[in-house]
Every structure is written in structure tokens, then in C-alpha cells.
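There is one chain below, alone, in C-alpha cells, taken in the form predicted on its own.
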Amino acid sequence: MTRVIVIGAGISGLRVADLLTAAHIDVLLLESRQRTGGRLHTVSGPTGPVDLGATWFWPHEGRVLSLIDELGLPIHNQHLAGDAVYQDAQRTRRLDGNPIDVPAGRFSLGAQDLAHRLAQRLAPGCLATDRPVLAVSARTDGLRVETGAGALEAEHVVLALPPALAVSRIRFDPALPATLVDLARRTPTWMGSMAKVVAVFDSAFWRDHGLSGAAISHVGPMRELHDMSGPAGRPAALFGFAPLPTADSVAPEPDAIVRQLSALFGPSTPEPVELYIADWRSEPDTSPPDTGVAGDYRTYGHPAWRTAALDGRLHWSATETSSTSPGHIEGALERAETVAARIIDDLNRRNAA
């Protein structure tokens, strides 16, 4: 018997486990991947870290800022200076200034650094990777969690993964209410129908031409682009979002990306030294098979996510369930703090009874 089992070691699941550990509550964090971080995913390129998932945080997001300060993470500001570019079917034109970007913060070692630091604070044996959960069932005094490596029991279980993924991958006994399952299936997985493209260059050449690196395109394949360079412009990188709205959508080919970059930033645009295409729709540990069908973002922060299921023991903690900055790191942290506080309160009341 473990007091709390958390399913999913993305930033929300890590923060739930971190807060419960700080409260001296026995917790086990299960992750189906072989890494932590979820959609905070940083790869190490030859010229420095590159984020293939979450990239930004914003000045009003107090939970992120507080945790950054607590963990001592190096950060830098999003590059804003220079003109932007606008592309439609008729032409590509340079805009005066940068009306696309807003002030934002960046993790200098990559966003996954936040996840790594939280994981390092957990007690030995608290985190188990490569441990997908197959089923959650109710017992008289708690919940039973079945994994490929055996069954576990806990007083509380936290679902720190997108709702649509949870109901498509995990069997629940008794079955969750039909209205809740329908809500989960209709809730889009943030980044689940998107490819993130990162092009790394020897230098931030666009800055030399007075460009910010920001662009909006109605031609594609990338519809929105930004400067993603590190501190002092190293590594020098541009990134863009390529929508993949249906299950049949195909991620952009490298040649199409290179052509678009030349159309946006001029014929002298150099070839990228590295090119990453992260198709989050194809990530089975992020997106359910029918992720292209879900598209009702009004389900984010729905009141149903704030009610624990299975006799008050099964909690929702993904960023999609937050009413505060849903889809962002801040939203994931808000849900983590709320859920952890409720579990701590419940366990304290049971101990006092």
C-alpha cells in the first residue's frame, strides 16, 4: 500500500509528488516513458539545448517564477527586437516592428531542466519510469493500480496526464460516469495536434538584418514562427508551429520547411545545421489515437476536473484541467498545488478520525 500514486511524470505529476514528499507523505510516481518531463522535452544539440515542447513562461505566472527562484534555474528573456514578417498567398512582407511576440521568459538550459530539478528532489525509489498504467479499480479502502510489472494499491491516485489520453489508455472499474468520459474525450491534448519545428543555424542571421525572427504565415507549413535562440544568441534557432488538425495530417517535410524559411527571411537564408520536427500528435504517451478529432478548448478548466472521482480518490491534474493558464506550465503547476493540498487535507482528516 502506497498512500498516493501519481500517474505521469510531466511537470504536474512531478510537482504533485514533490509537494507530497515535502509533506512527508508516501508517494509513488509512475511514468510510461523512459524519461521525465512529458511535454517539457529538451534535446542536446551540438550547439546547445533545444526545446521540442514547452518553451516559454510569462511575467504574470507567479507559480513558475516562484519555482524557478526556489530551484535556482538560469533563465533569459525572449528576444523581441527587430521587425516581423507576414506571409499570405499574395506576398511576403516585412512589418514595422514586432507586433507578434510579447515579453516572455525562457529556460536557459531548456524547459526540461525544470522537470529534472524536481525529479532530483524526490525520495529514492519514488519515481518509476517505463511503467505504463493499464487499469485503476476501486477497493474498500483505496484504489488498485495495475501496471505491466504488477499491481499496486494506494489511498489516492492522481491522473497527471491529458484527460483524453487517460480515458483511452486506462481501464476504470467501476467505469467513470459517461458524461465525464465524454468530456475527457472532447478535451484537446495541448500540443497534441501540432508539429513543432526547430531550425538551428550557425548564427542568428535574421538579427543581423534587423528582423526579430517572428512571423505569421497563411501559406505554411509553419503558421507561426519565433526566435528560439539561447542566451546571447547561442544556440541560434528559429522555431515554428505546423498544425496537424486530423489523424491523416502529415508532418511537414524538411524541404518544405527550408523553402518557407527562405521565403520568409530572404533568399540568402542559410541551410539549417540542425532541423528538428517534433510531431506531438504521433507521441503515444501524449496524444490518444484520435487526437485530431478533439477540438473543444472550452472544456479546459471545466468544473468537473475539480471533482475527484471514485469516491473522492481519483484526481485530475493535467494542465488541460486547469482554469488558470491551461496548456501552460503555470496551469500544470496550479493543478498540482490544488490537488496536492486536497490530498494532504484528506489524509490528515483520516489520520485524525
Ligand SMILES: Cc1cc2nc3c(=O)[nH]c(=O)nc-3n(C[C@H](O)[C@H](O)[C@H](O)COP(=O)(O)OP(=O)(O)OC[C@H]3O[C@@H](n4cnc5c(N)ncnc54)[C@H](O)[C@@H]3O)c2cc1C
Given for the second form:
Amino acid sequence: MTRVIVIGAGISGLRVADLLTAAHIDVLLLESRQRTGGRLHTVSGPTGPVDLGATWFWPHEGRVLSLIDELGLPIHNQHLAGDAVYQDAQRTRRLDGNPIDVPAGRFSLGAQDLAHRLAQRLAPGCLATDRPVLAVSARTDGLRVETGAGALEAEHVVLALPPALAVSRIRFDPALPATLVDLARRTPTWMGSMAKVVAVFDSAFWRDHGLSGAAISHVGPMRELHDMSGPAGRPAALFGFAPLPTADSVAPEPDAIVRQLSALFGPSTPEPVELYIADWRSEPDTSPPDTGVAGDYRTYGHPAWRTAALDGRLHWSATETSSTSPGHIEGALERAETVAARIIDDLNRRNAA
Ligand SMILES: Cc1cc2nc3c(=O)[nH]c(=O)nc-3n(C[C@H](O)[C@H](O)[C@H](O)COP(=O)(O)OP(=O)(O)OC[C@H]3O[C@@H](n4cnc5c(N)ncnc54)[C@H](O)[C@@H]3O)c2cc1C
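Can I have the other form now, the form predicted in complex with the named molecule, not the form predicted on its own?
Now the complete complex, all chains and molecules, led by this one.
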């Protein structure tokens, strides 16, 4: 029997495993994808790292900042200088200054760097990727976790994946209380009904025209755009959010993106040298099939997420369960710290008894 099994190697699950490892507690982290990081996802483009998931952290986020410091991660500031652009059905106009962006930090090697570095310091053998969890059932002295590759047992299990995904994808025996299942179903997966579009260029041409790269559009397909260039403007990139609100929404086509970029940044806008359209709604490891349909953001940080289910052994730690920074990396870390502390406490009490 492993003492703790953590389901999901996104930043929350990785941090739980990291803290338990530091406390010398035997932990196994099971991840359905072939990579760690979850919604922190950085790809290596020809000109540098490109974030298809999370982009920023903010100056008040103490947990993110102290991990960056501890791990020695390279960071840079979000580019803010220049004018923003506003687009509605009538026209596109340049604003005076940039009222859209706020001061934020960026991970210079991409946000997934944070996940990679935590994964690297786990004990050998305690992380298994390509291992989707199918079921969790109660035993007299613990919980049994079924994966496609066999069953395992643990004293505590942590659900480090979005609650709506957990109840749609994992069978629980005994069944979780109906009110809890209903709460989980109504809890939208943060950014789970969004496409993130990243356009990489030879140079940050918009900066040469005094533009910040920030834009708001009521036309779409991208509704909000920002500069996403690396340090010193390399790689030179813009990113935009294209909402996919309903189950039959489809991610925008490259042609529509290129047309909108020209409308926003001028007819001399060059063709992107790389174009990424990350459709998070279609990611089965992030969004359940009906994601966001009955979404209610008031469920974020609900007190029910702070109560361990199945006799105090099944814990919730994904960002959606945070009451302080739900949706953000900071919230995922906050829950990881709380859940790890609770498990350490419980195991210490049992050891002492
Ligand atoms: C496009 C986008 C932009 C964002 N921008 C920002 C930003 O700028 N700043 C910010 O702070 N946050 C941002 N976020 C949110 C941030 O990425 C999340 O808050 C954070 O990554 C959530 O971490 P998590 O560990 O709670 O969940 P996840 O990262 O979703 O991790 C859950 C893990 O569980 C795994 N899993 C799923 N099902 C199973 C199963 N059955 N068995 C085993 N494993 C399973 C998944 O593969 C995944 O690795 C953004 C997210 C997206 C998608």
C-alpha cells in the first residue's frame, strides 16, 4: 500500500507530491497524459518557447513568487508599453495608452517550466504518466485506485483535477453524495471552454508602430489579445482568447485569425511564421464533454471542497477548489499546500496512535 496517491500531475498535484516527498511520505502521482503540467503547457517553437496554457503570474501571488525564487526560474515582465486597440462591429480604433494590460510576470522558459522543475525533484519512480485513473473505491483501511494498468491502494487519495472532470471520468464506490456530485458538475473548468491562439512573427512589428499588442474585440474570433513575446521581444508573439461557449462551438480557422490580426494591427500586418490554436474544450484531460454548459462560478472555493470525502480520505486540490485565487496557478498551489498539510497531520496522528 502507498500512503498517498495523487490523481493528476498538473501544478496542484505536483506540488502536493513535492510537499509530501519533502515530509518523507510515500506518494504516487498518476497522470493520464504523457506529460506533466496539465493546463501549464509550453511547446518549443523554432524561435523559442510558446505557452498554449497559462501565461502570467501577478505581483501579489506569494506562493508562485516564492517557488520561482526557490527553483531559480528565469522570469521577465509582461510588455505593457504602447497603445491598445478596440474593435466593435462599427470600426477598429486605437486607444490612447493601454488600459487593458496590468503589470504581470512571465516565465521566460514558458509556464510549464514550473511543472517540469517540480517533477524533476520528485523521488524516482513516484510519477507515472499515461496512467488515467478510472475508479476509486473504499476499503476498510484505505482507498483502492483503479487504472488501466491495474489497481493500487492508499491511505489518502488527492483529486488534483478539475472537479467536473473528476465526477465525469472517475467511478466512485460508494457513490459520492448527490449534492457533491451536483456541485462538481456545475463547477466550470477554468479556461475549459476557451481556445488560446498564439501568432508568432519574425519581429514584434506592433511595438514599432507604438502599439502594445493589447486589444479588446466585440467582433472576434479573438475577444482579448495581448503581447506574449519572450524576453527582449524573442520570440515575437501575440496571443488571443477565442471563447468556445457551447458544446458545438468550434475553434477559429487560421484564415479568420489572420484577417482579424490585420483588422486590429493594420493592413501591413505580416503573416505569422507560426500559428497555434489550442482548443482546451476538446482536451479530454481538461474538460468534460458538457463543460461550462451549466457553469456556475460561485461554486469556486465552495466549503464542500475543504471537506475530505470517503471517510476523510479523498481530498480535492485543483485550482477550482481554491477560495483565495480560484482559476490561477496561485490557487492550485494554495490548495496543494492545504491538502498536503492535512494529510501530513492525519498520517502523523495515526503513526502516534
Ligand atoms: C489557456 C489558459 C490560460 C490560462 N492563463 C493563466 C494565467 O495567465 N495565469 C494563471 O495563474 N492561470 C492561468 N490559467 C489557469 C492555470 O493554468 C490553472 O489554474 C492551473 O494550471 C491548474 O492546475 P491544476 O493542477 O489545478 O489543474 P490541471 O492543470 O488541469 O491538472 C489536472 C491534471 O490531471 C490530469 N488528469 C485528468 N484526468 C485524469 C485521470 N482520470 N487520471 C489521472 N490524471 C488525470 C490532467 O491531464 C492534468 O495534468 C490558464 C489556463 C488556460 C487553459
